[in-house]
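One chain is shown next in structure tokens, namely the form predicted alone.
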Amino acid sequence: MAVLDLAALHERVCSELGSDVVVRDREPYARDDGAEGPFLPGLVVRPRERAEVAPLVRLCHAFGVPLSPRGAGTGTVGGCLADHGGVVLDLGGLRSIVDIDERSMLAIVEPGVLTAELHRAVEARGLFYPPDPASLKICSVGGNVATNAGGPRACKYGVTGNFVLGLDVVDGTGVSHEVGHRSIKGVTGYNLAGLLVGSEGTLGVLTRCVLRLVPRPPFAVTLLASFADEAAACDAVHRCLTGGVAPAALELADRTCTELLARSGTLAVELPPGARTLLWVELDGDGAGLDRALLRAADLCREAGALAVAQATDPATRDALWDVRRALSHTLRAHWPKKISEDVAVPLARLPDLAAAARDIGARHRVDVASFGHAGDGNLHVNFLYDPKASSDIGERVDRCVADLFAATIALGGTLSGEHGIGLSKRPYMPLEQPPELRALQLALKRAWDPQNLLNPGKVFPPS
């Protein structure tokens, strides 16, 4: 590996665009919030406004020195890390919301804005931005863009790339491109800013984004269904999508999700005995086409075998329900000393499959295995739960289990990222889902978006 100069590039940064641009503690940066690192940077730069990025790039560039781009910081895959000891760009200074355009019903806001702060400003306007990340409260919308995420709401309306109209992007060359359009249609040329969603920063650093808004639904409500196993829960899930009843979300907890939320009191509705895995239903719209929809969804999984079905009509109590939900990963964490969570999508009639074979391998290889996630279009977080002290080979034991795991998901015709992305930890796994005349396709558009593989380097695609 080339000697970085770290100290020039230092140097000139603070020269041309101010010391206060350079964060000192780099600590905070040696990870995100997935098991990967530390890799402790060898430089954090944190611009103060767009027009600073491109600069920032082209001294990278000059310099030879390597850059990962970083939004908030809550990727699970090692994605924003700089394991090749250059630089990282922290784009969280830049969180403006440029402007809400409610008759075009779009939104152009910078990286660094928070999902949660996008989604309070449109709907104060009676707009809608449908993404919603588990970690939304902290996430920024940079980074939902970076890996294409999803959350919940996904199952009704798409994820982040089916609002992304436009994006502003710094090439790898310090060269600045405005791709996309404002308008909802728009097929000149190439979809680059289509490219450019899910690439993980590694064609271009964002500088600011134009997306797609809705009318906000007047009403919401939120099932619990609950059932004695992963295969009724299931079922339910494909009646509610054939159903006519259009769910906005439909997400699904296991068995040990179940039991340790049961034993927790922390949701907010009593589970029946038996109840080994929840659904959650979540329906929106007007309200007398609701009201319809609702009794339609709860008959649903009844006859799927729910056990009980639970409805939350008042906001206080929804919330409480999604609270319980979008803090899983955590409270699974909160409960074993380490896990890995995998994010693997499969179609919707594979669900019941993968379910089965993601607890088959836990007790194959003598780990515990939690499953949660968005059932309604495929995408289960995967995780596998242990203590690194239990034994001399438990780390050899999980390894196997996430092996076996993408081997089934690919086996299942799925992916093995629904919405993470591919980062450091799955990038071994990327030749069981392409080949390598794929692989060498994109790495050739890399190429072309930044010629020296300078922008995020060694993510998403295995070393040739």
The other form holds:
Number of protein chains: 2
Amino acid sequence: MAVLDLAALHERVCSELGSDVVVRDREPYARDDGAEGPFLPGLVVRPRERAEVAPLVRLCHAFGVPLSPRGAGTGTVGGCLADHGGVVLDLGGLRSIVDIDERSMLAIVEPGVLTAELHRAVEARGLFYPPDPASLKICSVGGNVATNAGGPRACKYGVTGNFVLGLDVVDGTGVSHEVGHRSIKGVTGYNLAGLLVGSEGTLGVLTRCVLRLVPRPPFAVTLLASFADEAAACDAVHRCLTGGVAPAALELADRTCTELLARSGTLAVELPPGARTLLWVELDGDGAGLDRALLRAADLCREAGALAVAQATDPATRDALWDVRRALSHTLRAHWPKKISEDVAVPLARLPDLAAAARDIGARHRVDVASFGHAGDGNLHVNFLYDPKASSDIGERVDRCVADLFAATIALGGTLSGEHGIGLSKRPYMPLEQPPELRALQLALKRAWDPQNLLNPGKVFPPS
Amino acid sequence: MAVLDLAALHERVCSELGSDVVVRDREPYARDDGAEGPFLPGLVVRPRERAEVAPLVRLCHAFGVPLSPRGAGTGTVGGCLADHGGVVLDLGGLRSIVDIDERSMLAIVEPGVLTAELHRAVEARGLFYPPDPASLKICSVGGNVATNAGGPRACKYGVTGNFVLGLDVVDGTGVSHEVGHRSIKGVTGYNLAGLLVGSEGTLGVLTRCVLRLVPRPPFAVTLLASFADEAAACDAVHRCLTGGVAPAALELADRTCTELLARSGTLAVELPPGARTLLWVELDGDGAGLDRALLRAADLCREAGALAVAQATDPATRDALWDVRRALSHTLRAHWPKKISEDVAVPLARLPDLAAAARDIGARHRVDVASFGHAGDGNLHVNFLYDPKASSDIGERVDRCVADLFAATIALGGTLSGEHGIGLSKRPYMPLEQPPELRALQLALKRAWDPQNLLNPGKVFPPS
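After the form predicted alone, can we look at the form predicted in complex with a further copy of the same chain?
After this comes the whole thing, all chains and molecules, with the earlier chain placed first.
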């Protein structure tokens, strides 16, 4: 890579946008919430208003300096890291909820708005923005769009992309575009908003998002069912998906997670003896219908062999149950010095096979493994847990676990990533899923948006 | 355009694929269900199996001959017509339902499968494929994907694109790609399936579709509410969308349509005096919940000023009501010699303004106008109705109606097309909605898929 003239760029940024947009402490930008890095960026710029984004991209374009857009930095695959040594563009300062149009059921927000902020704002108006990644209190809408983030409620409502109607975006040459529409439906020209969703900052920089909202479900209830094994829990997933209860979420925790939670005392309910898999079932809707769905879902779980089914209808107990589920990733981190977390997804029928494969792979390479996640979508977070100081070959064994997991996932008809994205971490495995012609086609699409290859260069696709 | 060497291509197609794939009678391919054409194609090829598609595209690529993929030919904007004089690739022979995977809740089908065939096949297994364009008995899944077709049930379930998980596609150089995934979620690489949906045959030729299915709702009921005017009906739409009844469909018919139906005697119910707007409300779900939703939806309509609310719970009456709705387009055709039909969409809040604007435009240019359609999505079929022999300037007046309608739609924050696509018919109006830079970006994306510009050249984007 050519030497980057960052000093000259820095000077021009200060003269055009003011020195306030330059962030002095670059250290916090060297990592995200995953294992990649540290990569200290050469320059960190944090626009105060969205009109500053296009001029900044134009400057990078003029100086040939690569830039990586960054939301709240909660990603797990290094997607927002400046491994190229150029600019990190921190969109966290663009945090305005521009409009909530109740009658049109849409919200217009800047990319730095936190997901939970948006939830609160629209729910106060009787509306609902379903996407709920576990990091919802600290992640941003822009990052959610860039990764097409999911979350438990994707089971009923769909992922972030299902709620993106339009996007304002700056391409790699610094030209601003408004893509998509503000109507619910729209097929005028190509589905550019759909293409940008999940493109991990490689095609354009988001400056505004037009999001579809739905009516807020008036009530919700939570079931926590415990099972002797994953196969029974997966059977309950199938029964709930097809049994007429329209679950808002179906979240599974495997034996490792379940035993950890049982010991931790953080669960609001007592688990029966022999409970080795947990299934959270969230139901939402209006009062009378919900009562019936609750009884029916509990029956469906019992038909699948549930050892116990606890119900939580009051908000405090429900929140407590969900906090435990959302904290699972951090709970694992507290018990093992290091954790490699994947988010593979398979066709629904193959979910039990995936759970079993993850366990077998851990056993084969003598690495602890814990799986949990979005069972209703066939999307499982498989975590390999270890102490890097435990043995000299542990790193190598974990690498083999990851490679075996991806190979098993592909063999099951699945995909490398259900919601985290590829970034840097999964890039080496792309050839397992996508042949060279398909990757070449995607890189050609990237050239149309970003002819100089300055937007998050090298992410997603492995160097050829 | 250079002279096309169709004779040489014809010969090579026969020698490589057999003369059986060449369709002798090209006449039926000169039109679709809209007003464009006739454009007699130079050659019509109808593959018998999907493996024949890539070799055919490679031959077109080698000979530099443009080709237009065609589904069932039920489109309305000329999207499948060979105005370039080259090849029409009829995908109607690829009609196999390859797999219905009940446990994974997905179907794999060839593009020529009729939408209604797919409905029947999956419903027999207790599953449901929601997209239901009015032409569902004669249109094909491939065409639905190419236009991102909607239909009444899009109100609750979303459009075709919401059900496309993966696509097998042949690009403009004849290379086959499998894009997307078979899991519910997947963010590995760019959302190419999402980009292909609605691309009107300009980026690739579909050879197989992986479609998500949902559980079949056990019961459905239909309400037909009548109102004194569109404003009241639009208010009922808003109340139903936000009132906790989760309507599967909300379909509106304006005064012209309502009076025509009242006179025709085809409606299964009697309309009250003063009824000048109709609203079909479809509800689906399980038994007890549905009964409650039915009462509630009827109340919501009455709160909005409904003059009468008829209920149909038995399948025969429901089908009769929906047949009338689906036949509206043909009913209008039977009463006016010529009909220009648009499918503009606006943000939900602007639906009453759109309906009023359509009426005003007709009055201003002295052209009959009838609007009906997907009120729950803000997507209205506005029809300009006339007799070409009525006056010497009628064609010009209708043209002005269309231009005014698009201008009004854009002014309301809407889009040119909600579900029919742009094709040839709406191409001249693209600059109203999308500036030159945005169109140039899309043409650059097309070059990545189709470097020689042979796939449906000139469709969607106006010549610069």
